[in-house]
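Consider the single chain below, provided in structure tokens and representing the form predicted on its own.
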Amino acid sequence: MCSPRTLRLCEKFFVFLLCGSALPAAPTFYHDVLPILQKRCQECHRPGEVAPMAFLTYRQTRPWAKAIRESVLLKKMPPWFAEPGYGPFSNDRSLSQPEIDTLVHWAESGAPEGNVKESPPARPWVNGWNIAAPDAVLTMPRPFPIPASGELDYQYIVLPGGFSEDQWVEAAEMRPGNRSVVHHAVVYVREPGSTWLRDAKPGVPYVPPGQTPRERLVAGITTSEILLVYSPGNVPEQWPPGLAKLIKAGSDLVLETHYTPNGHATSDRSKLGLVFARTPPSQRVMTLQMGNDRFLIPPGHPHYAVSVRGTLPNDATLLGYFPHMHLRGQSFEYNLVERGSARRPLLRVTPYNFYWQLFYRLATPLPLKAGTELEFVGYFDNSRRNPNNPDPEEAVRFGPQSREEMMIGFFDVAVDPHMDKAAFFLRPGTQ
């Protein structure tokens, strides 16, 4: 017969297997971690994209998995910088907390390898593009030089499209030739007939007229129809179906990029992939913009603000947003302004970061009828705890250089297919 002290032990000793036989396993890398991989890191963590490393495979990925576990725990990456609340958006890159918590468990098991037969199939990419197949791909005929040091101008370079006839495009990817020296590039659509860069030879390199760099600026200024905006981070433009944006016949497209020496003189040669709609789409986007060129940031003022308003001309459905900024950034938000000026606030983004610019994409487009007043709030950071700050002394203007600020929120909407930028922005009873 058991004494007292022998069956409490014993119990203990049981409690102990029970306990032990009912934690969880330890997530594999081809069962759990890979799905993970596919689904939200992928699309930058292979062979030429963004990302240093590629996260393809287990021996790709096994040595990063100590780095993987504390970016996941910071929600430093994926990045995604839309307070929650908003949106939601369609290509929120954001962790939901499982997978959080598999990546973790996973790296502090020893990051286990698992049975390759667990394994999903392997995403499908197109080499060298993250959109599908281009129809029709447009690359600057020679290497732009860069040199190591200094400031240059937006260049403009004309790309003749050659298209004989109209093209929806629902798909359109910029490919920096060397991403560490392109700042931002603009891809404009050029109707024929347009005089903007009237002067410019196609495929040369031009910069408009002026005495300084911000008047070359203003002069670079258009009503010309974006097709896409390329920035650090940024994913390519894909519009879901029925949406797309149009390029008539006769176009030319117009690279505007902004370059920043990386402290090696070195080249850039850009490319631009278009995959156009097999069918007319049932509302064309439109990307819209407003900005405020008009700020002065005081020295060391730590969350200036400045904003600008505006109303929309006819009715649009908003489909998203992409606020732009420069190193002083700090936050930016998209407001929707309405009666007694209440705001009813569209998207936050907190913190503003000037290496990873994303489009929020609304995963419910939002209908807006003309009239509808809208106000855009960008946030700057000119004191010394900015540690991205060029100089926390110095007074700061809208210009062209990342050293200076920039202050405009793009945003895309969805018309009429058979509306066009200049009949938009006439306001009924004015045509």
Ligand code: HEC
Contents of the next structure:
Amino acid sequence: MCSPRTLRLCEKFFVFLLCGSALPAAPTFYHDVLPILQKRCQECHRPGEVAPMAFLTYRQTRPWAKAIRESVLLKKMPPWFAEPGYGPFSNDRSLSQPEIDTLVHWAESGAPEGNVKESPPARPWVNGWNIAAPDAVLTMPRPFPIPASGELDYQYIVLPGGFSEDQWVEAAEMRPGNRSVVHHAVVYVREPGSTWLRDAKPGVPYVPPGQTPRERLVAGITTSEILLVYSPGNVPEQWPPGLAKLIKAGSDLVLETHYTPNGHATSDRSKLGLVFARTPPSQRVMTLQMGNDRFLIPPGHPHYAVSVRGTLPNDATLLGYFPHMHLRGQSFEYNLVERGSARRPLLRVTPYNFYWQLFYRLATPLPLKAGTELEFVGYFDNSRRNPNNPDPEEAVRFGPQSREEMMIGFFDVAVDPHMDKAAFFLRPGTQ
Ligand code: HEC
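Given the form predicted on its own above, I would also like to look at the protein as it appears in the form predicted together with the ligand.
Okay, now the whole complex, with that chain kicking things off.
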């Protein structure tokens, strides 16, 4: 039998023949939709997280049924930009075709609620965090004021760690106090004895001296280890079992924050949560980067390639990728250069989306030998056709502000737990 509702649905899909017993019953919220929302959407769509509305209950979700249909059909949601065929990635949050079909079918069937008894148990979340309850929380001692408009230099805020013993960190998360102005942040581990930012007072936002923004940026560049990169929509750092990042006893944590005014004078007080490993890890995680800061993107160019190549100084196991460009970023590639200069593509991020800078974590880490050659290529669209382009007339160079550009491929590797960053860059045979 065709109910009037399924009939309407059938007409829409030109599948008249399926009408009758063969047409599957419409999916319901509790039975079919909620499990997908829990798995793929609630990390962002719950109170206090990055999305503007929650999808925890039927009442919260029902008004968005049509928009959900639209955004999953257009693959706007969930945000994920790795082209299929690379990876696989352990944090791949893209929907399978059956999941898309279920959400679309549900919305087109009038978004039925179904029987609450068929509801899966609520997914447990730690309130205010996306990691397990942190063992240590470091907070900016004072709010940092952000004016209504203008450009701000990157701010460096030194947070004393206060750790009297080495700490292995198995998960870390930075929580902005005010998401609307924290464009992105990098958290560094400054080891004892480092002279980097030695004039900065603990807890007080600091801008390294320099005449031009570029000089100030260069003065802020450090060889200190990166603990994490915060950008909206990224899942927090949670390394696989047996892998952890090291914070040596006596280290400070340095927040490098790019604040972007949002039209209202406001302030931010961000915090950092750390979960410590209970046992020493079998490998140490380090975040490396390779980028190109000597480019000039011609005005109006629709597809300008900027590349960088380098060889790995020591053996390392590749764990994942984090490409970084600004508003003219169009796509980003990570390649292995094989003998005879053949390329083995590792990742294609297309389209690159400035507003969703994501980490792509390999489900199966890739062991690489010392001497392996890596090549990263960023493509930029400086034409009028790029709706995010601040000025297609401009010839664009490297710089910290969003109207300037960057081309950096970050990547995480696992190495021997006794290796440190300086030692990693000593090439065997050159010591
Ligand atoms: C990584 C975080 C994140 C995940 C995961 C995520 N969303 Fe979103 N979603 C957002 C943010 C932020 C917005 C608002 C800004 C925007 O539209 O980009 C949004 C907006 C939306 C909108 C409104 C779009 C519009 O046209 O107004 C819908 C509908 C939506 N999400 C559905 C989903 C569904 C369904 C899932 C899971 C299958 C999902 N989202 C997963 C962050 C996320």
